[in-house]
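Consider the single chain below, provided in structure tokens and representing the form predicted on its own.
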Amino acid sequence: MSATKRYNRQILHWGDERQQQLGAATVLVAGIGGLGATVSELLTRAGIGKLYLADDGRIDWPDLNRQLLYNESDIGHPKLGIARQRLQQINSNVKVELLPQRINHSFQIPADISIIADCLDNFTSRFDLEAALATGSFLIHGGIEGNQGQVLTLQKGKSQLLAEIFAGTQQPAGEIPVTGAGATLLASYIVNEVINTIFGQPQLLNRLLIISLSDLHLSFLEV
């Protein structure tokens, strides 16, 4: 099957020089959980060129109500390995890299990188990510909790950081609320994103989007 129809529905939209930029893009998702699970199917179905998947954890059975690329059989099993399985057998162009490792003061991102999806479950990570970013790179920071969800695209080195916009920002104690339906629609609002910066075009740059899932209120905040 050729590459224009495979894509040829999202050629229709966006045309092929577009199409040729995705298939171009690199992009690393942190945390393949609730949002970046689905984030990353997302990206790989639109053809994105390269993904890096970055993550620690294993398949439990709370992930599953959300987690749309695991199933029963794979609980106990690490999430990365699974993940580039199910993702390649999607769209087996793209390239799929792990780092299997938790993303804390220590980590580092690859060079060739500059757009980063922030799918994690916790600020301390956040701004670690954050601080390990190269000057210039993009930062699509999503989070949701119960019944809100938010999106932000910030650039290193030009907007302010988000451990500043967040500073003083509590841990939820215990498990985070969230159901399969709200992660997957903050996920396309983040992959709308991606997709978005990728194309020169951020839509959320320095402007945080605020969703009430149990409304479908959206609401902007200059940052």
Contents of the next structure:
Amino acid sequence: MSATKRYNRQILHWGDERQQQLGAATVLVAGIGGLGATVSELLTRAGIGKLYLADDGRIDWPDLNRQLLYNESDIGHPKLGIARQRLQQINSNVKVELLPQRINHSFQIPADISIIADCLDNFTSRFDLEAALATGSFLIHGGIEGNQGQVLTLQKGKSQLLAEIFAGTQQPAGEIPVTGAGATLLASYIVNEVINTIFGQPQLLNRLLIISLSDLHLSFLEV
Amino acid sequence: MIKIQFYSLIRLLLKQEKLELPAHDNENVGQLLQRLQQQIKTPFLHKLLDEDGEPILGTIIMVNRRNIHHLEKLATPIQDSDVVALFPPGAGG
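Next up, can you give the form predicted together with the partner chain of this protein, since the form predicted on its own came first?
So here's everything in the complex, that chain up top.
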């Protein structure tokens, strides 16, 4: 199948040159859960060149309300293996590399990555991920809790650190409430911003987009 | 004037996005928040501060784009034209 036919609907939107930019791009998706599963799928469908997936979790029943890559038959399996299988069924042109490890202070980012989607579910791992970034890398951060979520782009070395912006923030006790609609919507905003960044036009650089699903309100906070 | 911006659950609780208050001499963030609560007559400090008046680790307070955690916390001085933002980020993914 030619790329021109496969990506026809989006090439009509952004043109051949940008489609080629997407096909040449590499993105790390950190956390392949509620946000990361959908982010990975949409980037794969869009024709990203190469994806790195980082996660050490296994698929469990509470994941199925929102983690679109996984099904009942996947319960108990490591997320990354199933994710790669589904993504390659969707688009076999996309290279998918796996980083099956917990993101902590020893996490290292492969050298060919300059755009990272933070789809993690806790602040400690987010700060460890950020610490591992090379100078100049773009971090697209997403977070969700109940009906509220945020997306923010930072460039290492030029922006404030996420760890500075969210300093003192404590992980809530227990499970965090997340719906399928909420996670999917936030993931779509993250993908939109990842693609904007690949095109050299991030819209949320040093600018937090705060999304309230309860009253469909968007607001911005400069950081 | 001091511009105070409310985000996410704080915005929903207070039913407004922002408010401006005149600057007071020698005021800090903690005192400004107390004055804000008196002004708007909606209790909200329990969402930001614990029983000892210390920040609850769930809402970030920024002054001119800087988290007060890196400034002088609630003792951070506030001046005319400062922008204060209250934002509880979503932690999940």
